[in-house]
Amino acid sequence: MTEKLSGYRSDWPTDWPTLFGVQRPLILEIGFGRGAFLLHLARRYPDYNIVGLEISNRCMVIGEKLIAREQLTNVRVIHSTAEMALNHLFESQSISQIYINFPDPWFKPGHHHRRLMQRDTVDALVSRLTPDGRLYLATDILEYAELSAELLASTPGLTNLLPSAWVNDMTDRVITKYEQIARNAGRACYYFAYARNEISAPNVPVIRDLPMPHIVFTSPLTLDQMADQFAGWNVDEGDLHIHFMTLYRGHHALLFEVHVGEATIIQHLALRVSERAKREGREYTIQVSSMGHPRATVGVHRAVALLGEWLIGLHPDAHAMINKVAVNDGDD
């Protein structure tokens, strides 16, 4: 059985020809659900490498079983959000076709920011399409169709392939299970088809890993004295949200449970503070624990920096000795 893929564990960017074992054009389906459309793509485009994205663990299992049962050699599924995949896994001008079938509309007003069809995501979609690449969208929600129509029409790098903003039927596509449910319920479906044109795409560079951050500092305080002053806190800086949640005391270290939310990735990780070999005073190292496949993003660097500032600020005689944390321009 092929290795299970996750956006958290894959190379940034991913070497898709090596992963598939052959250099072929790429097709991406965002949200493959139960896999009916993914199977349709595999059969219709046998000379393409096809990648399916999903955030549902249940759908991932279904997709992996489908690939094994049908012996599909040109399809891989990966557990990832669209934002993570587009910004971290795929390079510019690398995808020939992108399909988005019935994305979650996120009806509640407080959840609108979670919708896939946002300006930043559409810019990433356009930047990842090859010259003359294709973007297809389907939804059964009129409100979602209207906002998507406005968004796509205002995107210079895309040309509408249809005579109107959308059509209500596409005869050459397979009907997915969800799509059939919508039709049986009497809901209209709205289909979009766009092509990448010659206008320059937005500059959306692929986001790569930074070196893992760490800080070495000295402090007269013991680990127990540091732990006694921890109360947890939140930091919000634009699209970056960091929550220092819980502190665990080990035999020789402190483990801070931290939630780091960025525009393209959300991570739940641990930062470890351990005492170094004793010299004249107490020296400590702050580093990212290896648990949970953490990625060294800007947000994780910021979390390490904030923890270091807090720990050093606990005593006037504490100070940093080594600081390997990236600053805003990406330099150490």
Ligand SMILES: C[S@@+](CC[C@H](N)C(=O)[O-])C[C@H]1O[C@@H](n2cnc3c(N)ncnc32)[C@H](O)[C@@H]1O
The other form holds:
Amino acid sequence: MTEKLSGYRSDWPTDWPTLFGVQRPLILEIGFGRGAFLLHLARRYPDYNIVGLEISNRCMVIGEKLIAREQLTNVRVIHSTAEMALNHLFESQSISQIYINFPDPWFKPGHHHRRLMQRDTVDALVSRLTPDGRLYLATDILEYAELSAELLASTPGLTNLLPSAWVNDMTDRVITKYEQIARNAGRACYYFAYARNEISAPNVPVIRDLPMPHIVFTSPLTLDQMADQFAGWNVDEGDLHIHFMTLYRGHHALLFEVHVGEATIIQHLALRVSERAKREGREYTIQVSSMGHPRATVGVHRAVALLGEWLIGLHPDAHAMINKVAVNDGDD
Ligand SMILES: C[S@@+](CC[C@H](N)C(=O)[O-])C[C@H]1O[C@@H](n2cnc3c(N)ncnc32)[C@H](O)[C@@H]1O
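Output the structure of the form predicted in complex with the named molecule; the preceding block shows the form predicted on its own.
The next block holds the full complex; its first chain is the one shown before.
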């Protein structure tokens, strides 16, 4: 049984040739669902490494079973949003073909739900395509097609391969589950095909891990006195949303349950404030707990910094002694 893969646990960026055991061009399918198209890609492109992304656990299980049943050696499925995978797992100019079939099925214009086809994700897609790479999109929602057509047409790094913004039939494709549902219901489908051209891609650097942040501080307050002041709070700073949700009291530590949402990754983690053993006076360390495989992103650094500011701010005689938190540029 191969190891289950997730964008949270994979190396940033991922060494694909090592993962597949062979260096081959990459194909990416975003949101593979029941996996029919992924299987089609695997059969049609035996000399490529094919990566399928899904956010649904159920689809992940289906994908893994499919790979095992068909003994596919050129396909791996990864539990990840497209946003996390594109920004953290793939280097620039590394993917030959990207397929997006029937994304965002509940899309409504003006709906606030984050949709896949939007400027920052398209910029990441373009930056990850190899020179002359291909991007294919299919949808059965006219408004989604119109919006995507506008977005893609206003992307200098992409050239339309079709005579019109989209076509309503694309031969040489297998029909996906959603496509079949759409056709059975009499809905038209809209297919897009674009090629990466010579115009330079937007600069979308691979987001790597920072060193793990930590703060050491001294305070006259006990852990109980600090805990008594906690009421939970939210911080919104542009794309970064931090919610200090709940506080758990342990024997020699406080555990803060924190939600950290960034543009490319959402993490639910714990920050631990522990008493430092055998020290004069009261010294404490704030660290990221290892529970749940946290990644040291800018947002996690900010959460540690905010918690430190708050705890130190509880008493005028409290102060930081060691502050290993990155400020903006990721350097500590
Ligand atoms: C409407 S289904 C289409 C499934 C399949 N491509 C098909 O055509 O039958 C959309 C799929 O995309 C997945 N998905 C939605 N948003 C995603 C994201 N941001 N990144 C990766 N997968 C996503 C969903 O879990 C779902 O399986």
